[in-house]
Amino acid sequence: MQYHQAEPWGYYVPMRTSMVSDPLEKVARLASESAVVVFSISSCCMCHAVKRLFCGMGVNPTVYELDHDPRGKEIEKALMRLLGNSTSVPVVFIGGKLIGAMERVMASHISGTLVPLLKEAGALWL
């Protein structure tokens, strides 16, 4: 798999076609492959904001742009089921664990719990 620098805040990784047919299994597999994973839609302003937040902290998340993937709609529906609401993106995983959508990431950042999570996952060293 070749990684392409797509934006200055992380990596866009084209999703590989694999044997995994269940979208939830695919989400779990992709989320566990990097320290910070963001499921995004390229035209979403909140997705852009969360990617900029991580960039500003010195974190380079792996970004999966669902609108660039043929199975993106299925994965988006699976993410909605995981979150239990209608907000599907951005969805952030740190250290393979679901953090949630934008409001959960910002709440963690404001409360001071985001940086320890990033350090524990190996996404931040300082």
Second form
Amino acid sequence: MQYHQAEPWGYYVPMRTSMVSDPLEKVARLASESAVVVFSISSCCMCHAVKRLFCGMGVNPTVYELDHDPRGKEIEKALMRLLGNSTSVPVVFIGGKLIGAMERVMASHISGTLVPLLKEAGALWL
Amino acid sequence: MLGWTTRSNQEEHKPGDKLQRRLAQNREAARKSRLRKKAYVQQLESSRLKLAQLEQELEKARHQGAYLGNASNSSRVGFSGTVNPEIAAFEMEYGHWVEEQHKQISELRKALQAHITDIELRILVENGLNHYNNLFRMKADAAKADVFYLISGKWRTSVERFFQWIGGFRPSELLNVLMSQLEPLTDQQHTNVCNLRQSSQQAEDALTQGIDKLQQTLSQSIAADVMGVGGYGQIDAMENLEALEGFVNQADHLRQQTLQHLSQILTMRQAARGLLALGEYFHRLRALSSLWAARPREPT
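Coords for the form predicted in complex with its partner chain, given the form predicted on its own:
Every chain and every other molecule in the complex is listed next, the one we just looked at coming first.
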């Protein structure tokens, strides 16, 4: 088969520009840029709870409020698919690794694995 | 008696009147005292009977799954609404749960006094933990049906309600109750329990602050333009209310995780003692509620 360059409707070349990049790629990039990253929505109270949890531990998380992001809705959908949850936020990354939503964060704290993760990522000392 | 004799010597001329009056006063005082004592004993007796009656009613009501609750030990002002069958089912299931809890506590007590093997003890401990897991499962279903019912604590006794935190017990408080009962702990165990207590305290604080924020947000949205004619964003308010279920679920999840992790820190025998202590503690809260409800009250 032959495809005319002038009429590219015969096949599609995905364009890897920032305009149409996968929202999860943006998530991964943002997650790797700080020790503790929280994807949040400013009106979400569970997000407020997870932020307070970190602050109470002396950790200063980097928070991305998705309702203030032009691509926020896309990212929300992507996070929901990633975690298989019915709510999109909060989602927590530590040291670039996905921890999960509130339930996972609390389970990790109770089992004593959260603090070592935070120390490893450089978010907590002593 | 010495003063009495002296006085009667002094007033030899009229012994009759004053003496007779004093004797009469004495008799009257003694009679009144006897009557007061009799009344008090009768009050105690009738309170005892009333308590027994209330306990019977309580048991009956639980078996019948009375959704409308026990008027004797709860003051439900302004209860309205239709009977929710899932909530009625929860009430009944919970009644059975409490009965089963009593049985397990008795078994644990006997087992710890006797010389049973670690394997048999393990079965009792796992049953005990599973029993709590069943409660959390029941509560999750009830939260879906009516989160306000769950969070009101209507399904619990009055003293339990006094200690309530987001629809159930406060994990860190539980650890406080248990810590003294679980001695002797190794140094490592002691450290682990202290860390667990601190972690659960921090998680509790975070959830509490989340719910406070929810209250604030809801209040603000309801109060929007309250003197105007346009109404307010009811859809937003409804979304806020839906978020409450999430908090109740997270609180129960925290309770479950705390119990689970504690059982991992402890030896089998310590875990058995811990379950016994916990069960007995909650039983005492319930019993105290009954006692309070049956207390003799002054007629107003």
